[in-house]
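Take a look at this single chain, the form predicted alone, given in structure tokens.
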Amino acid sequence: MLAATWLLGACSPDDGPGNGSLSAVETGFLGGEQLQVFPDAPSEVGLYPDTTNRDDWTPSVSLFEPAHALWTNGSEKQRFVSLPVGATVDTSQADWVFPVGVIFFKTFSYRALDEDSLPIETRALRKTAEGWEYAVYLWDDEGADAALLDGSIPVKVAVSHQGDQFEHEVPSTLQCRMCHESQEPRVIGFDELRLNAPLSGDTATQLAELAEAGILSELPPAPDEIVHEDELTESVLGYFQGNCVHCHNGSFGAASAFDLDHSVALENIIGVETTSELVGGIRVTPGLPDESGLFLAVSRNSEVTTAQPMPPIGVQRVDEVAVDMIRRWILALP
């Protein structure tokens, strides 16, 4: 894992990576209150030096990737953070507090049969002193650079994935808060249960690796984690938690509802009616998968439903492997 000890800065081609040719101060880009616009391409952010080579970052940021991931369309996923210079990510409390300047990026990519990966899109989204900031970077279509997009309304890109045809809808700005606003803290995907699993090929987890390198103020002492007698029912309330709950929570945000979070999410669902006038019936009824309103979203089948498909942003293509996993659970249920 590598620390976040420096900011983002244009680099020139003698530059070595994470080598800058600007500092933090002359950029402004990551610089806390000298923050900037968004660069026109992550050519100028830095993230890549070598924009066609995106297994080589800058050293200023960190990798991480979540337990329980958000499924898109089965897009390949980098996630980064960095940080200003000496600031560190609060995790004293159970919400934890980022700093102004802090940024995350995450790119997606999609790897048609026998060829490498070509990304999509880059999304950012950075806190400053007013608020949280969301920027997406679209790819042309050698994935050489990519170009910052107005965000004013979404864009499809057709692509192939692993034999499938389909098109990829990079979200507008408007879409982007839907899913960021329903949660506090607005990051999605970098909390303490998320990150309380290694990295690939390593053997410590995340939270300790960041608490490490000085991103986290601290290591949480008991980390949470999701912890059921049934491997099928557990593995079906880690999927609820990548993919539902910074919605689905409990609060008062612009597209939350009932809460889906581990700790209470069977006692909401299981037998209990739906409140949505979007999904009609019973949650989830034991033994009947065609009958559960949640099952229903989830399996996005217009032919069967007029349930609104879930998550409603982000996904163009059926997770089946999922779908398969919520129906055998159904089942299952007494």
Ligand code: HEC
The other form holds:
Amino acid sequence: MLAATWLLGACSPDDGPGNGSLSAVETGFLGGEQLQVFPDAPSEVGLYPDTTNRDDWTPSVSLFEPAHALWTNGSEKQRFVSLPVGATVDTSQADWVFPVGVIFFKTFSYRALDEDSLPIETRALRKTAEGWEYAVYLWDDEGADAALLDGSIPVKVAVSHQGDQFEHEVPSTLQCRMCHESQEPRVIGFDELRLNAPLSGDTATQLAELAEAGILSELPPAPDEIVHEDELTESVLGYFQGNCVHCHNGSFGAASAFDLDHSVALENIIGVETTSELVGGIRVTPGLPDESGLFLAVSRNSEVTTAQPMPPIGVQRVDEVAVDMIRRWILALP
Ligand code: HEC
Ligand code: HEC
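Now that you have shown the form predicted alone, what about the form predicted in complex with heme C?
Then the entire complex follows, led off by the chain already shown.
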């Protein structure tokens, strides 16, 4: 079947190009350097053998769920990793090395009241010999199949979710890069820190499961985690990690002006002056959320602030739960 072989990478790199199954040769997805362009539809990708049943996904891919996930308008997300046969992610160093041919997928869905969830878009990120490539598929109104977008502009889609109607924006390829390219590797949610938690319903961490399955070359000996004696502070640090650190990570460039990584976030924000000309003032003023530039940015309320809404791309709605959490945290700061 063409679909499954596309994903499988079809044969091990040792086999060399041309020695895979006939359909693999036809599609050219040999798990090596000979990667073809992304197919036009996910039905050809083979991620969902039956696209109308997204609980049924190809067994050759692995589901994962990052701790400290990114909040995207409250959408549900399903994430997968697929490796060429025989390849592993080299986790022997702190900076993980991904093999050529690795593909990540993420499907975004919304759920109107009393309805099944409906997929809106499936994003794909893969490593080729030249570097990382991005692709995005837009699903049709029935959620029956999807088509590859050209990625030149963001696409707005009207959605219903838990009683709310709003427009979800499918990012352009340039926007993918704004979030994914401020760090190496380009993968964001598949790292030591974020896999150091079980999938819901499991007991072993995903790190342990993936190492056991041979997807990770080894289990990191003392995996990174976010720990703070104060539970609320720990949650706030987790929120920054999931929603901000892909830009605010202390690397060069305007988008990462200051570092919100859990190891340094507090010292970079509490009582520290903002560099933004738009708001001015202090990032976090203990006890005073409304005089905290960071809070104003996250609350996205243009009626009370000129602060640029944060995150600046990728969300269109206010994350009320996070806003409330950060407000309570700032109020409680000594
Ligand atoms: C607003 C920032 C942002 C934008 C824009 C964005 N991403 Fe991501 N993406 C993330 C973050 C953060 C994660 C990891 C956390 C999560 O999945 O909840 C992620 C995860 C992914 C994953 C799963 C693998 C991984 O890196 O964890 C894929 C695949 C992906 N994104 C593809 C894309 C593509 C393709 C685009 C553009 C069409 C895109 N993303 C746009 C922030 C972004
Ligand atoms: C897509 C990249 C991106 C993401 C994600 C992002 N930011 Fe920003 N952030 C920027 C850029 C670019 C600026 C500079 C704009 C400005 O000066 O107002 C900025 C500025 C800021 C500022 C004001 C500048 C300063 O020095 O204090 C704050 C506060 C801020 N971000 C907080 C956050 C928080 C909190 C999150 C997560 C909820 C977040 N950002 C997510 C790109 C990003």
